[in-house]
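The chain below stands alone, shown as structure tokens; this is the form predicted on its own.
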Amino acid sequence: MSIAQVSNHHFLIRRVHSLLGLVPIGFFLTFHLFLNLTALRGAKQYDLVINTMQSFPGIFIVELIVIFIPIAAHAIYGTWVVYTGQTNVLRYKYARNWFYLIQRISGLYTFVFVITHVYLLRFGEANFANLSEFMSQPLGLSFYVLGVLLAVFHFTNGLWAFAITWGLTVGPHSQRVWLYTLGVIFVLMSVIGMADIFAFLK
């Protein structure tokens, strides 16, 4: 294999993993942090909506493929790039190589707060009265908070490289406003996730 031919496999390994940031593992988060928010009107709301979507038919071939095969594809090419030691191919200024370094390390940290998660509500008791357990506890509350926290910095600072890549934001101005515009959507999201940690709380 000719190093043009290497160099266009990668360039298309990135579209990809880029790709399936956004979906479907963007529109699940986002998803999911608007679910969550059934939470504010108390334990027997929440549990029958978890309760609702679990007894669909067929419910774990759709998470398999819609969510867990996406993350796992994901996780496993960024923790590649994370191994291998990648260097910014973008040339940010330092700014964003500071983003890029934790947008890796935040990756790291979201695989394994996503298992946790998954582990609690799929193969635990998935109900309102365990989650507030776990997040009563120092810790629990320390792992949830960050873990949303560090999920949604990864989701909204993978847009930015989203559309670089995908030739969205070609220009300084484009990824000016594109930068306020991620801003704006990364407080917006981590105030609906911290709201959905206090509803555990109360």
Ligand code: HEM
Second form
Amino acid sequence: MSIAQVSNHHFLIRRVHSLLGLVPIGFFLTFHLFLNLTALRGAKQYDLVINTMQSFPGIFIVELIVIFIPIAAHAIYGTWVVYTGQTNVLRYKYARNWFYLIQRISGLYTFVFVITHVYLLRFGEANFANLSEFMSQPLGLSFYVLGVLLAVFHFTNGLWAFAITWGLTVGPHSQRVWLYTLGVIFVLMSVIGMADIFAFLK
Amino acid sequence: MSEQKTIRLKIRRQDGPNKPFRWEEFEIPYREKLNVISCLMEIQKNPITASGVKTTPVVWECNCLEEVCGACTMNINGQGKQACSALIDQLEQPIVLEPLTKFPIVRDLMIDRQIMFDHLKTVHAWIPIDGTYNLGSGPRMAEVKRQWAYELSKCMTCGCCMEACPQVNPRSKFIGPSAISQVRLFNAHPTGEMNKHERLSALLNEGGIADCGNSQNCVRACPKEIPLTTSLADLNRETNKFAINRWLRK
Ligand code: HEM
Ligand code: SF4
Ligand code: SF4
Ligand code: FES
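Same protein, different condition: the form predicted on its own was shown, now please give the form predicted in complex with the named molecule.
Expanding to the full complex; the earlier chain stays at the top.
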């Protein structure tokens, strides 16, 4: 078929990439941060919740389809998107230009973070003691703090772009109002994320 | 403080495409209210560098001298600007002049902006009105629409937005915000609207609207204050509707 026909896939891929950032990845991130608050109630409660979750029938298939594949797809294509950009923050020092760059850095960091995080827990042992031990080292703790903050930034700043990608916030005023709203959401989600981490520190 | 006596310029020189570049500094007598073009003309009269070495006159382009043609666009102290409207009294010295980096260089400060015109062709940025018979007058445009559409029509294809856009670079096929904004202009026109599908369809291709990364540099770099990011968001909405609709009717 004609070239135009084939390359229209480009638009579809970019829109799917955008959508995946919110559904399911963004929803999962939010749910995940809330769920881990149970760690505040102590090791026993936490391990109970995790065990219950992991004993659901077919949980692996569900996780694969709803979490792993979407994140892998978004991350791999996202890495390509990073490659096609060329930052110029040193010449054009606008806040939004910095956000463009941090969106990309946070995406790449989150990629590394998620792989490590999953490797440690899914293929190691997912329990309170294991996490607690990892976070008791300064390096492990900073790795987690940065991972949570950057993932939350990537998600909230991503939602700002998402609203433009889908043509929801068209003018500068609505974009600004949405920016401030997301600023509040960023702070709230970061606080929850920090509380999660705090729960594992003794 | 004594009055400034000279103007110092640092210019990136290159004799042609694929030739090595060098920096040359010039010092010319200060006069009030000069712009970058008048300094370049001064250098042309007497092409001797600040250290007294004879050199070739600096090559640049200009045309309208009133910031409407875009031909004189170059990097002035690191930012894409029109040399004809860049006033010396408002610039930090030495004034660093470089050619735009997103276009093939011709010589010194002169670059070839052809790709921008090619992109206008790609997105069908015109209104087809030729026929074998008189088609008569077209429908009228609502005044409120005309007002915002007029703003978009001020684009002079200068390339400042391309220069500022992180998504326009050798690794990407992105056509940049100016051609995309022209789609909004021509789709707003009551006669142009009849070929809306061709323009929206062109935007779905690789290098089209989906390649924007929302850094919003373009809208700040545009000397004509064209609401480029509003055009981008508006066309995101239009292309989404168009693509979904077309697929559903397939
Ligand atoms: C915690 C997991 C993640 C979440 C919640 C998430 C969410 C999002 C959202 C909502 C967007 C906005 C989409 C849009 O512009 O319309 C986005 C964009 C983006 N994401 Fe992610 N993402 C995640 C992980 C990643 C990873 C691991 C990468 C890998 C590098 C990545 C790279 C990108 C890039 C480059 C963009 C910008 C796309 C563009 O501007 O066109 N993301 N993400
Ligand atoms: S908003 Fe889009 S088009 Fe404008 S400078 Fe940023 S990436 Fe380029
Ligand atoms: S949109 Fe503005 S910056 Fe871009 S080419 Fe047109 S006039 Fe120049
Ligand atoms: S000469 Fe036309 S814009 Fe400067």
